[in-house]
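To begin, one chain is listed below as structure tokens, in the form predicted on its own.
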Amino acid sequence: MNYKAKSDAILPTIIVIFGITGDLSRRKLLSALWYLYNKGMLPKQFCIMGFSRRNLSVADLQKLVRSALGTGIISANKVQVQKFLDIFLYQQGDFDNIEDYRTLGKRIDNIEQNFGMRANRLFYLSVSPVHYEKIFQSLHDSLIVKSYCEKGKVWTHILVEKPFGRDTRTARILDEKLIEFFCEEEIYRIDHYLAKETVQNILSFRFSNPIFKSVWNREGIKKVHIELLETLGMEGRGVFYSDTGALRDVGQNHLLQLLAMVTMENPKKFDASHIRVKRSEILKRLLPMQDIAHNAVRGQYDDFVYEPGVTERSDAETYFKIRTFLDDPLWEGVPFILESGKRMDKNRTRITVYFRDMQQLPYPVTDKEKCHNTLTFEIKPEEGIEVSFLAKKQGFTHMLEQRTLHFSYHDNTTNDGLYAYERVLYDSIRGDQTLFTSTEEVHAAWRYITPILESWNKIPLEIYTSGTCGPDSRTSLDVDNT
């Protein structure tokens, strides 16, 4: 999809940056406001102003942003990269402190006076979740935010990192001081898997080629696996993951809106609105579990204790495997496989659709088991599509074998390389939350992921060797049921 820079059709915009020393930021985000200030799609007066607790002066900051652009950037872009860095500013508080947040909106009031007009507003939370509720507080209580509500106006959007809760009750918790403070329409839920092109495609694909209408169904499709699977381990997360497990790090967040993206209604309309209602109406259809000890499986690879700030005997999970069912009469008895683990042996994320065989086939197969019609939604490491089929093998005989058609997006020279965070930021800008979770999603979702947490220990905490599969245990979930 190609983006054209609306620069000039966008009112003077602040981004708050809370956090903006952290791990996060240096990685995605000050990147990804570099490539849309390069590409024009940032506007005109535009200002970014980093919140952290660290003592640093605007040079200092400068050197970090530098820092995080690389050398090959710099090197290319010199003039235009400082042109960048100039429309930083640092403020120095403390999360916990109102007399920080009231400097904050002195130091936004006299930027706006600089442009000579009201802006924008961006709050960016690029900090740990129990920050959140403070930080919402802290905004309003300074007046920061008051009265930014008005349709026509200039906006505040808040923008929050997963995990948005630690289960059903805190989640909600939250949000009652999130609305409190703010119209829903300026609440941005981010969901980065949402910004990534394949996920965007899998609507496009599914809504726009009639050859799979009538097998996008109980009766066409046998199962469903969706895998999110990294070689990395913590890389400094292991006070995170000891606290938090993966099933809440990804399951309730990246895996149940692939889950939704895949079974969600035609929209019928591809706005926010529209897309946003499908995906909850999806979510509130996941049967709860039943037998979790026959439809789930927990693990922790073998080094995880040993991990920088994970806490000792820690029986959070770093990999997960569940078995889940749609209370939907088009996917009755679909099972629909959802998979995450640290420290595999092999670094991807991909949704794997399984059709339902032919009954009776006029050839023979090279290998019946290994044999499938299937459409896989590859997401990382590299975004494309791939569509299996059976073929004739050739030669004399009448043999089939299995043959594919693969698209993938480094091959579409068309493709502009938006990443996902830059999408993220682009859209909150352009107040587009078609590809942010509501507040119904995020309900629906910890509806269903609660109770399984509240069972985990039920089923025992199977150790599995770094570079692996994952437990063993994990292939009882493969078996055809259906």
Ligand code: BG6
Second form
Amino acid sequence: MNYKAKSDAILPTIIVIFGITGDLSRRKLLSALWYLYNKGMLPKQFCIMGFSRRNLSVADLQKLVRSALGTGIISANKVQVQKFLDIFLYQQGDFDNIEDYRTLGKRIDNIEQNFGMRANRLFYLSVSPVHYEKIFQSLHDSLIVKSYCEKGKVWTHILVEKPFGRDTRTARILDEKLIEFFCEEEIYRIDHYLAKETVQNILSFRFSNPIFKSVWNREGIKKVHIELLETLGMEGRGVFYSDTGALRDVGQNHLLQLLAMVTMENPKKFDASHIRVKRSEILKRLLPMQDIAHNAVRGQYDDFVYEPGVTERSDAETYFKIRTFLDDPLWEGVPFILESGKRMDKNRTRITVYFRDMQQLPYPVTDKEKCHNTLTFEIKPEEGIEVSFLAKKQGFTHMLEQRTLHFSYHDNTTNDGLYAYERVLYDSIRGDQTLFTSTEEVHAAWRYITPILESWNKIPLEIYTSGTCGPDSRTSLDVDNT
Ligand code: BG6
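Switching forms now, from the form predicted on its own to the form predicted together with the ligand, please provide the structure.
Starting with the chain above, the whole complex follows.
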């Protein structure tokens, strides 16, 4: 796809980043914007306006951007980096103060005057979700977005990070506020997992290769295991995490979206409206969890309560494993195991699809436990696909053993791959909502997760040693029950 040509065609655009000095902005957004800029993928007339509480000059903000980019990028691209820094502006403001929004509005009007025409406006909320409601309301009350909702040649897009609400009720309240001021086409709810190259590949792979088509259902698949395991701990996010827990942090969003990608029907048309509808349809079919003690395990790593910002009595889970099923004839009885944990012994995200075994094998297998047909979508740190199958063991024997076929994206992604946040930003500028979650999807996911959260205290919070595989009872969910 010729991204550059399309970007050149886009009208002047102003992106306002709320919370530009925050962690996400420094770790991901500023670098992602730099890469897009350097590849010529941003509109020709483009401006980045930081909005946050800190009292900074533009020079201070540029310093912060430089430190986010790092010395490697700066020394290799001196002239280009300077040009990039020149597109930054800064407005100090309190998220709760309407006057600060009015000032922001005036500055945006001035920028447009300099552009010589009205500009597209993109508002990126890189702030704690507690500020969302206030920001939606103030953008409206200060008239920054009002006239834009009426549409014209230019657009307004609002980007919100997860978690969107903390349960069904709060997500609904937040949505009511959002929908009051923005229409669905203007709302971009970010789930950066959808923007990962290898996650996008799931649909391409499933719907382009006939070899797996006839077995991609309950007849051919006996179990699917979706895991997001991290060696990292809190990394300064103790306050957020002890209020949120792992199930809200990555279960309600990333893992359920991965489940949707593996099980959704063929959308026939691969555009935002069709794909989002198919994802939401499958999320609506998640069967409410019946017996939580039998289908869920939750844990906390041993030194979690000593992390900065975490209270000594915090019962937030840093690990969970749940078994879920779909109310869908195609998937009836197939367990989907969703597992995630912090401070684990490994750092990996992947989806393993276990196919049903042959009723009868021609020869004995070397290791019964390990001899199955599986297909693994590797998402992190490896990016690729692995298929394992049975083959004759070499030599004067008739034993069967497990072998693998492996495909890796690595060579392609290191050079010119679009990182998830580049993709998120690029698509939101282009106006493609495919990789963003719709209202329907968010609510369907909360409808499934909320009752589990409400029953969390019915199961023990198991303390596990940092750097291990998690709580001992996690293996109880691996037993095949089909
Ligand atoms: C974020 C979570 O959404 O995803 C983090 O808030 C988690 O807790 C992260 O570490 C994992 O993302 P990735 O892309 O590093 O796998």
